[in-house]
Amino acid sequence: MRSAEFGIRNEAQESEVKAHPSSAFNSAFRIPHSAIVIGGGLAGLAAAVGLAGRGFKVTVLESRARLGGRAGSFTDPTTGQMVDACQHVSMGCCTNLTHFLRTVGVDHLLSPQPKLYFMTPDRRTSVFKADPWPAPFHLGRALTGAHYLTPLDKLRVAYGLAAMLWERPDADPPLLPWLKAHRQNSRTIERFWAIVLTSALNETVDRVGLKYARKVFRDGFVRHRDGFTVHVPTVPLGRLYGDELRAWLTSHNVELRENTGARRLASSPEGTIASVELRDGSTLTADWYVLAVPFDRVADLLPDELAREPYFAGAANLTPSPITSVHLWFDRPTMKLPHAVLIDCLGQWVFDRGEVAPGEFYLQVVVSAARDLKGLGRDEIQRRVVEELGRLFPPIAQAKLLRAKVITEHAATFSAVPGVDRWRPVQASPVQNLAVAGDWTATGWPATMESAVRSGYLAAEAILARAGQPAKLVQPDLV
């Protein structure tokens, strides 16, 4: 709520608010707050939406020329087309991402995929879809119909899922020994558990803990009929986080400052954040601050005395996991499916994005947890992927490859190793007027767009509570 609606603040009142940012009211009227959000990715944008919806004057600082962070696009210099650095999808269980997209008016730019197509190197395909039965029985026939598992394998998987769901939610031993101790063999591990978890967690089953593996299966496949439904953007991510989002933010008193990198936060003698120094040497001040940057940038932006605090220092223990995406443009249609989940293949997913320009048909292949590709040149990665796709989809062997691009995001996500939550801080920092956001903070979710949005909402909740305006922003799970 803006001050102009009630009158003009005098100098004494201005000084009082600056000195005590948690004081939200004076004796006569409510004083509006200002907030600076450092980072224009999903976490920062969600924090801005949460605060702006409660009357805050928000400034978002983004070092790049676009919004969305890692969920972003680049402009292909050859054609001028907007291309996603990596394919991002949502799922039905991602209630906060759905709420965020609906709030800013872009949820119509995603298309649900009620069927998933699983393909083996022999070109056989199984369709994974829900039956009209209540959860958790809605996917029973999909599992029993999987051609790439034997009947005994399916019994092993069913037993493993039941055992996993009976585990304590906070139990987090190494997953691979747990799977082996619960009657999983190499085939079920490679053709079921790894197929789902490597894509969902961007990590291999030998490196992850049980906790987030359980989270994926419980929320995505067991708890609710719609949890597993994949939602694919119908436009590039740069368009998804483009004009409509900007218009909503602008109409809600949010200033977007792109190409504006932050150099360092400065602390006050009282131990609060006093200002943010920009890379051009200028400074900005606000009542409240949200640090919404990747975990490997946190220490660089904090004053030295804060960077050493245990709350902030834990981020240094998080390790990154890479994703490689291979972008291919052919001269003709090459797939009859909208996507395929690939089994026993180098790629894990291939998405058919259709005809993006006259005579240009675009495919994107995603390789999650792509450490095994380290040391291979882009040309070799491209060659292997195109050769593999040619075996899976015969039209590719006859098509002309117009151009290709291989992109690796080396720090795409944090690695969900056993016990990783001990290094993930809550969003309300020990500094009175500073909150922290990012998919790497404590959200109860692995590193996903859902986790990023949850973190932004939680950061906004922390600030609102300290400002005397408590509100519940985080949306409930599907039930």
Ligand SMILES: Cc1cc2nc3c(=O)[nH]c(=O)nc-3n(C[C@H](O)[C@H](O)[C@H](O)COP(=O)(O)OP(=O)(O)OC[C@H]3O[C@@H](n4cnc5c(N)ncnc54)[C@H](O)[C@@H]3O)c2cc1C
The other form holds:
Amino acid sequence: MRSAEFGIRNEAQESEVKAHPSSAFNSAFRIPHSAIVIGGGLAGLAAAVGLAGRGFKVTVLESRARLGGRAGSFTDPTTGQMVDACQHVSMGCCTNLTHFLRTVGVDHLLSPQPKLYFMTPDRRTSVFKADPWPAPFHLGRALTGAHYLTPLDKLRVAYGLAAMLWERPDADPPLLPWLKAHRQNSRTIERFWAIVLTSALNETVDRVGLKYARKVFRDGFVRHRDGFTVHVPTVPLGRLYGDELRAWLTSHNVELRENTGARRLASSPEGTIASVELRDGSTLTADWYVLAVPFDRVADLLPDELAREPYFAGAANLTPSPITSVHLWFDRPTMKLPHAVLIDCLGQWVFDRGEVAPGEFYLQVVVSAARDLKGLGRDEIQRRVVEELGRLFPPIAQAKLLRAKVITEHAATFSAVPGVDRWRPVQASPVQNLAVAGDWTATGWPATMESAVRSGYLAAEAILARAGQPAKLVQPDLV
Ligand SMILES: Cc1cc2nc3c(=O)[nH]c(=O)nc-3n(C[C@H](O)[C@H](O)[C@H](O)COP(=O)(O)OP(=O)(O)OC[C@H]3O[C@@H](n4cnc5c(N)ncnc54)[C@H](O)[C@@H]3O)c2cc1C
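Next up, the form predicted in complex with the ligand in place of the form predicted on its own?
And the full complex, kicking off with our chain again.
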């Protein structure tokens, strides 16, 4: 079937998009537009917030029993405690996530960390904090104070950073050769570039492109004093994206339907989306649809002819990257720091989550881009991590490990390989009443909560524009 039969348009035709036929009728008679959002992760929830805030009647379909998607928690069956599948953090530069959290009234549930602690196996620790100088000079002293780099290494890093910032924003050659060509040695690559980028991009430096590496350093460390501040939730993610969010959405005419999987979208003869069939066989209809599922679920949910369209088919070229988290409950306090970034270690970040139940002190260790752990088995991963922590934090060697869990999310994020943006579609799909959202869509951000929220706002903007109610939802960067 040809594109025209599905109402497919290319980007050049985007400006000619007419409002959806129902929009004139709806605004004349003040009937709210209806929208169905498939996927109750942050992308879908942000789209719902954007549309509901402008009078749309929104239904969110989520196949799982809870909202939040990958940024979620589960209830531990042995203790009844809410446990995050993996620690999530935000940064000051994540302006859309901040806006989303503020809108639904949960921004107070994140705690900004004005200091970051970098630790080496010999237990030496450098404190990374801003001086009261304007960006980009605010972090100069923090960099020069890093004990794990020699003075010459620091000059190499400063040179590399300056060269990176001079690159064109869309230049995206493989990063590792670029670093080597810009005077980086194995020590600066492993102890500086990889330490920051592996966590920020969930990918190793030998696999990523320059573009998102540059973005991490520009937005996080150079552009604004507050960009680098890490914000850590003070509650489990299930609580962060819990009661207040649900209350905001329901009070804004959003129907939340968990345990409701979508099976497939159906097309109309005009080439728009006519309905969505649910896994229980029933059918729902709306004026507008937002498909906000992970990239590997998209093709299954589309009519075959649409799935083959280049706009949708590109997502099949994205590749996943895993994250492993190790959850440890000890019988006593074990760390004096709220967190530590670990250098030359198996674990990359360790977070002290404090006393979560009487006599239970919870630590979480995160290993991003965890391919190397494949094949080790949970027990061996746990053994190595606990042993390593025991060397870094002596009280751990004395403490009793009460419980532990090792969780690997195999498709945690897409891999930010060189040129990855050619596979990331814009949110305004070529099908007139369908927008696409998700951290993997074209947001200009790596796969993060910020990217997910941006994509949801952009999807809502696309629908609002086509419905004849244009609005700007995406928030400006820190300047
Ligand atoms: C282990 C791990 C650690 C991470 N750490 C961080 C971090 O520290 N900071 C950060 O910013 N980001 C982090 N991320 C990334 C972040 O979680 C994601 O970028 C973000 O949550 C993606 O949101 P999303 O809405 O695009 O996708 P998802 O969260 O995947 O949401 C998609 C939703 O669609 C639902 N769905 C799928 N199919 C259907 C269907 N047929 N019908 C109905 N619903 C369906 C799914 O159940 C899911 O809830 C991490 C991710 C992982 C996995």
